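Shown next as structure tokens: one chain only, the form predicted alone.
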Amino acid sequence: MSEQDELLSKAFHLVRQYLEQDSELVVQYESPESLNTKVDLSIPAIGVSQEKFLYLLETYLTYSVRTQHPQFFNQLFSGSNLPGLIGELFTSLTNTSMATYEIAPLATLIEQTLIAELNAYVGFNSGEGTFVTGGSNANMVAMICARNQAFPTAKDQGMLHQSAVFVSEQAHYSFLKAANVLGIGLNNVIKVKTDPKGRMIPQALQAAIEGAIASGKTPFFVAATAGTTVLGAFDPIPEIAEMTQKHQLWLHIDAAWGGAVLLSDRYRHFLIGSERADSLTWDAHKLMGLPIVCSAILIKHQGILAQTVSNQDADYLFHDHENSAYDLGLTSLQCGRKADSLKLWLAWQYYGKSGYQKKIDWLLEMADYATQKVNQCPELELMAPTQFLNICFRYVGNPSADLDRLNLELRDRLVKSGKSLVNYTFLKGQVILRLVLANSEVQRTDLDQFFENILAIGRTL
């Protein structure tokens, strides 16, 4: 056996061995300065030997957070997708570009087949769209589709008017990101209140494009959100759609949360409305569990993408030819970029139709429990409505306590224990802990247990 094949072969070897294992702890963790003791970082002058490579491997799995753990219920995203991670090994051994047919085939014919898939889902029956780095990257490109389609001149001479756009008051910090990289400013983007559960007011919504029209902005666009990032709450599309149309403005749903609802039929009216959009961005690495990153932005009308994003200057790579039409480097704002579709794609055939809607009925099914669980506990308090997939509470159960660092120092003290992993943030002033069910592996045992290590510590405190 050569080095190399013993070197592979020790490697997924430990692949093999982590997957397999029955861990306790989601982390075993360790405070910075403890852990830059433990381990060795610095580069060394000679590679180091196949021995001290595996034992480094070995290392990063040992101090690395277990998402795929039952108690891991800290991010949008969490759980194992075994054809997703054979997909990834698989696009990093054939380390291509998603720029031309010429050099990613069978990838570009992947893509396209997907993108039209998930169109279909949406409702765009002629859609485009294209994989990008993230939900955020997603947000970004269809606000510049819709600058464009609304400022022809942007593209080539800037930015050469006040305009405004719309997100709900729940919306995610990625609109902001992608004004301050147009050019658009932070200051024109406006924050439309929300009602109790936190979805966007449509009477609220008419009112602030009123006033940016009267103190002489130019709005041309509207972010709807489906599935927030604390509350799991969907915005009124159809409403919302009636205000856009009415100002002819780009509605556009950042569905990274919340758009795999649309594989399950039981679900999908969560998104109703939304072939009415003009875009829509999908994590497929958040509810369909790929390996992250997987997510895609998809555009109602083709030509688009082309028009905001080509330069036409890059004749080195992009060439006349029988298959150029099929170069998607084109339509995409990366030049390198990563075969992503594979993923989704290997996982979509795994799994087929079918399995990925039982999935999602399934994560539904134990959000119900979880909320159940909550409000059966006198030691627990829900603290909003559950919508969709998170769960927001606190506990209660020293009520004479100041309760925002009581849940604190409780979420603190669960992290370092290492036993469950799960967020906190503020609602209306409040510290809350947000459960988040994105592993559709959870079974009602992992979340009794999850509430149990929340009121072990909670009692001790």
Given for the second form:
Protein chains: 2
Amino acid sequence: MSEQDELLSKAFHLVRQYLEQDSELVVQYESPESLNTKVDLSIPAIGVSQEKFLYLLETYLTYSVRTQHPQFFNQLFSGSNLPGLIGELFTSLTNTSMATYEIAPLATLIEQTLIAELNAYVGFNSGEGTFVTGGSNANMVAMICARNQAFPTAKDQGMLHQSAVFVSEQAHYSFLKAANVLGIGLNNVIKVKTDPKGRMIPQALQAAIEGAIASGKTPFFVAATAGTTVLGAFDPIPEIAEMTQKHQLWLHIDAAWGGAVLLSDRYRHFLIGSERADSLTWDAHKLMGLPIVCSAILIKHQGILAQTVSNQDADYLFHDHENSAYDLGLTSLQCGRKADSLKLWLAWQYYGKSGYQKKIDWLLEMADYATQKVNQCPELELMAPTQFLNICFRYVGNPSADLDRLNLELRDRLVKSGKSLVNYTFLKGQVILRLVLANSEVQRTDLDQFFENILAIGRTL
Amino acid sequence: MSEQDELLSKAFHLVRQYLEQDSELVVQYESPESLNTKVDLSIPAIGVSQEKFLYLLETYLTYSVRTQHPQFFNQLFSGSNLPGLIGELFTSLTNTSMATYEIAPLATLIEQTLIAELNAYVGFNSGEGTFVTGGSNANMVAMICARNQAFPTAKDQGMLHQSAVFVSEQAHYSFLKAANVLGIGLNNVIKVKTDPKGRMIPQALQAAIEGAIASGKTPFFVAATAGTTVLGAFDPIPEIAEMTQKHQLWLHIDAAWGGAVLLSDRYRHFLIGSERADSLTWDAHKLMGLPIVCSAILIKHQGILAQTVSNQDADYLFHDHENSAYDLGLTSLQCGRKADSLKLWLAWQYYGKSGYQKKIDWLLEMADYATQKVNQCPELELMAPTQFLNICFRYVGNPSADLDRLNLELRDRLVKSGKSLVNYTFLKGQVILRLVLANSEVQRTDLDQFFENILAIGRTL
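Can I get the form predicted in complex with a further copy of the same chain as well, since the one above is the form predicted alone?
Zooming out: every chain and molecule, the one shown earlier first.
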């Protein structure tokens, strides 16, 4: 066994041990100051020994959040599933860039297969797409495609237009970032009112579009959300599509969180009308359980990506040859690009379509169970109707207390206990806890445990 | 052993086998059409068996380019080093997002340590920075920081200005992409003439700036390149810095390829004056041998990133609390972001500063050796003086032939033989082969073999 192979073998052993271990805690909480004293982060002059290297790996595991833990309900993702983890390892092992077929032959075909598959779920019959660097980036790519279609001179001459884009007031903050990046301006992101469930109100969109036009701005882009970050709301696509069709605006769907409902016969109606959109963001690292990042932007019409991002200055990389049509770098804003498609392809092979359908159905069943638990417990209050996999609630066992402060304190203690991780946010000015179901391994007993942990702390406050 | 553990164990075995194997070929070349018939890419209704899954992994290895092979000279990267590969595996194992300290405690401190370390090499004494999604993205982030500093209303109102940015005519195409994305416009990317070695001519920059001003455009950004893509040229930073200082323009250095010279006492003078820049792009996945992507944007002055990318709409994620200063998502354009810093930190621990210095010095020694080989062989011609790790040459053994066609044909046959991989491009309208040294494991014998492979094919044409 070579020295390198020995190190690899020991590192692999640590991985297997980590995955087989049942850890009681999601995280061993340390403040930044304390963690800084516990780990020597400095770069050494001379390389460390094999023992020290393995010790650093163990240290990393000790102080990292166990996002695959059944008590991790903090984000719109959780852990990595096994085929996804293996996929990521094989991607790094064969480390290449998705720029050309020449250096990524099979990965190119895999990416093309997956883009076609995802498009089929959305209903884009002759669509295109590319893997991107995250849901935020997917939303931005959609916006630049729309921008350059609406303002054909923008690419060459710059964005010298007063324009307007529309999102719901519950939409993800990445649209603001995109408007900043793309030279559109934050003031031109118009936030459309939502109904009490957090869904964009089509009449309000209509009014917003007309208002923008009246103030001299040129509307070009509407983003509906399928699964909002806080409430899990699905905007009404068919009604919104009527508006965008009427005004000839690009309709984008941010389905980063909710897109996976399309994998389920039972729940795909949540995204009814998706085929009427021009583009859709799909984050497979959220509900498909893959390591971050695994995101795709899907576009209804072929040719738009290349037209939007193409440039002439890379003849050192892109050659005009027999396989040019397979050079995916021509439709990407990246030059070096990791093969993020492999892990998704392998996981889909591993679970099959039916496996993923079961996962989505199961998560929605768990969301229903968690909602019932909240409703049945007098010390808890559901703060918004559950529409998807987000359960917004809070502890109300001490009604005379300042419930905002109490829930912040409860949540802080919970995080520091390391027993469960759940995030909080504000809803109509009130602090709420947002339980997110993203881990399809979660069982009823895990949810029972979670609420027990909440109540146990709440009762001490 | 659980079923999952058994699969993991078998996948790990494949990885170790792949790394220990000496493969004769860099790639087993297949056309897209042929490869499509050899691998069933479709997504199955029911998940595949463990055997089938392992077969798919082996298939992926069989048809992927072995970028770590000593005959892979095709791109500005090669393979993954061992600590980097292990780092990537542990990143996926503990899968989290770099948005907040809460969910990425140790990874946050690691990223901060590395940004400080890289800034120290550049000479940014109180700098900031963030890991980004690649060198192209780093260049874009630099440009948006500069844009929003120069045009303070751009963020809110949009980029309603006729502006101008300057790069050398040998600069990377990502600056064009950035200008498109940022609403600046391709026409406003002004390409400054280079000297015969491919270095930006400062007097030409001066003239270009004055010309832009005269035509009513507002210059705000100059990008120097440290290690150009084709020739490996280093633009003269001190002279360029004089110009940018005089005109109060943002000076960026695209050191994606050449930045690693700063790791070497012997070669850091290539980047003399780096501390005078405002920002610098550093791709650790190039000369530091890490899996793609591992890129950082470094900024001289603290506070600019947050000011440039911040937004108010994410109180579901970013909370005002005791550890807010450690929430790295506040300085990133990404929301979900992989912990790309871990692999770099681990590799740096493994090799130490001295180990990386040796790697850089060794690569430059090999570049010298390869250059000598070309110069000593009458059938080969050096097409540009070697300045860094790019050796631009071509086969001239048959001087009566159309040498452009001959070299294209030679290179095509070489790629299809799978014996060596080297890229080609155009220099002053002529086809050249560009040998890139990015793999510090490459030995003289590998270079001997490479030129033998070239000559063997050349002599048949």
